[in-house]
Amino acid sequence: MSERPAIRITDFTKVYRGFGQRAHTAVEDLSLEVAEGEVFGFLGPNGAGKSTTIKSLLGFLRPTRGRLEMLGQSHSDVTTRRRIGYLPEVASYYHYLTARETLRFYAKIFRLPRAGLAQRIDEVLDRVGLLTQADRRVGTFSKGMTQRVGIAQALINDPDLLILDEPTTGLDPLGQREIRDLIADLRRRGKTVFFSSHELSRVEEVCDRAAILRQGRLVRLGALDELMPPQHGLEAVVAELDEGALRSRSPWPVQVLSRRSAELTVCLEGAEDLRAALNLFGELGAEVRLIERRRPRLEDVFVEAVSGEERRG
């Protein structure tokens, strides 16, 4: 960690109190640091406290207790906010403005100089794949295109710290890949990216470290290679396989790692399982598409971390 982290959260707690309702603790005693130039994944199931933490960092919510700092200053410091870009989980924009006019509006909020502004707007629109649609009204955009506008406004001030709440929401696979490449480019330029996401495969691809929250508490924190220990055994991707028939006839305990369309990914412990599995797959009329050494998956770590009370609740 650097002497001055890009984000420092110390003993942060947020309690919601409503009239005639029981108090609800959304986040409790959260402490973590994000180094400058780091890409940090902030993970957890719905209701874990991710958005509450982000909104508190940005001053939209007042912490019940604890201290929040960004770029070496209190989260409430106005001058620091000019160096931050933010994409909210759910954003709305003026439907009657074009994409170019929307960015000009946000540029005025940041008091960006007029000199070179037109070029800056075009650069950002090009970066998010909207330059050819720059003069269309935002109200005519699809959900994915509107999300690209949101990412563009978060970049307009060339922030040192970018905070993204579910940046790939509404994006197709191509758009998700472009966001991954964008985040990787920001890292190369020394920017700090702090983002929440349910797309764990994208987190694996771009993050240096990650934190996992469960019911407002930190349950995992560390570099990805620390969070995802090496796995033993093999995994087979098999198509046209009836899972029920597999489980009833298999001589080994069946562990299905994932289900996707007509494919199952099945864990095999070793060579004996592999020989038996290949024979059984053939008998069941299934097609083996891939066999490889089992890879560590962030999804496995995530499910283990948030199971417990989440599964019972």
Second form
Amino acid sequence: MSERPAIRITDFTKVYRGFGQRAHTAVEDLSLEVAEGEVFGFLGPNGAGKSTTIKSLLGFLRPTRGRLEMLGQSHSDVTTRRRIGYLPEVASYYHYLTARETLRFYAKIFRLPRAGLAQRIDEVLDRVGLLTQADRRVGTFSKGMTQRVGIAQALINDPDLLILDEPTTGLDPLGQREIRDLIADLRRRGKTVFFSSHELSRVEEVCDRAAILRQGRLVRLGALDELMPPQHGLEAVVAELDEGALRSRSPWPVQVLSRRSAELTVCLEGAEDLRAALNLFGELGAEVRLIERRRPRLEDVFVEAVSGEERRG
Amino acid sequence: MSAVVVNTLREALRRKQAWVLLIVTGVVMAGASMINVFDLEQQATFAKLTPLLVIPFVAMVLSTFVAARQLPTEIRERTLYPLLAKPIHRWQWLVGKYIGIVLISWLIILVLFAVFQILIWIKGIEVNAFLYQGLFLMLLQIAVYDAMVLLLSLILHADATISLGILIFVGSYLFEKPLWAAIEGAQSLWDRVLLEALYWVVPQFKLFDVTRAIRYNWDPTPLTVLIPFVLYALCLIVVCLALGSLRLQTRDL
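Form predicted alone done; form predicted in complex with its partner chain now:
Below is the entire complex, every chain and molecule, led by the chain shown above.
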């Protein structure tokens, strides 16, 4: 890892203690680093501790133990936040302000120079697709538009480090694609992006590295290539197939991945010879509609990591 | 911090309820000053005193609703998260909010006072300089009150803050004299110390009330008396904001 990572979390533990309530450990002994210029996916099921970690990084929660650093400074250092953009998981913005006023308000907090500010605000609004709605009050916006306001406020200071907590929440497929493109663009410009998400396909598309949390503990960490080793086997979509006959005749273990009307998606685990597989299906009188080598999928890694079961690839 | 101040002001001014109450109060004040059941001298006193009694209470009620809900609403609606992720200290946010609330309260008082001035000018009633000292003390009083309510809102639920804030304000008007009498009649030193501590720790809003002085046409208060009042108010404001900052700093959001 680099000399001065964008984020360094060392032995971080957060325990929630309420008066008259049992202590609840949300995150335990978490250590990880995110290099500058990296796009890092922070994954885990609900309640895994992702938002707790992000909120602690930004100083909303006090860590019970451990050290959190951003851009080489302690997380509690307020001046570092000049170089950070943050999109909360669930946030609302001042409903009595227009989108433009909202950005001007946050720009003032950053003490951005007045010269060129109006242009900067228009640029950011255009980037998130809100320029035509700039003078509408945020209180009248849909959930997806409010999320765009959130993204815009996170970008207003042109941050070096962007922390996005579930950035695609509330966005339609087009909006989700725009987020992916935005992250890709930020990476091209050398920015660091740290984001949590449930959209594993999006994570797979844009991340360099990822971490997976389960019940507050780190269970996977690494580059996507390391997390998703090459898979052995073939996946086929076939019709008119007798599943019992396939299982008895196949030299490879058979796994049925899905059933849709007359179509079956099957996995021939360990199979490498495409022609032999096609011959097998032909002998069984099945109609092969698609056959391909198994691709490693982050979803499989995720399910395996959070369920705690080791599955063979 | 100035951005927070401006935003707080903007929020209050864009809420229609405050304007409605302000207009209703202006109308009530105008109506009260038109009452002609007294002789000329009584009428002049009534016209001068009614607004001075009405304005602090209207300002107090409006301020209570503005101040008590500011911080809990930001926390509940999560508007706080994007804000505090930016280069702003929690204490700066609190002080910014406080200044915004005080400016709103002062605006309410000044608007109502302007209405009052117009009314007594129309009626040709003479006023002495004490009236302007009264205005100054009124502004000081509401600044202390806002700091207290803001502090309470960081400890209590919004409804409890509103109830307790109004209770302390009204209570200080009702119990200031009896409490002082109890201090003077205290049997032991401990009783006296305890009662005096209670007297000075709980803000005594009645001390800022000058209606008696205006009623009896006293001379304006000399600076030697006024300065300790200002210091007392500033002490209370600083203590409330410092405790509020401490509370805000040490809590998880």
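The model shown is predicted, which means the values in this text are computed figures rather than measured ones. Here the rigid core means the biggest group of C-alpha atoms that line up within 1.5 Å when the two forms are laid on top of each other. Residue numbers count along the first chain shown, from 1.
**Student:** Rigid core fitted, then: does residue 287 show a CA shift of 2 angstroms or greater between the two forms?
**Tutor:** Residue 287: C-alpha displaced by 2 Å or more between the two forms.
**Student:** Taking the rigid core as the frame, does residue 263 move its C-alpha by 2 Å or more between the two forms?
**Tutor:** For residue 263, whose C-alpha is compared between the two forms after core superposition, the shift is 2 Å or more.
**Student:** Core-aligned, is the CA shift for residue 60 between the two forms 2 angstroms or more?
**Tutor:** Superposed on the core, residue 60 moves its C-alpha less than 2 Å between the two forms.
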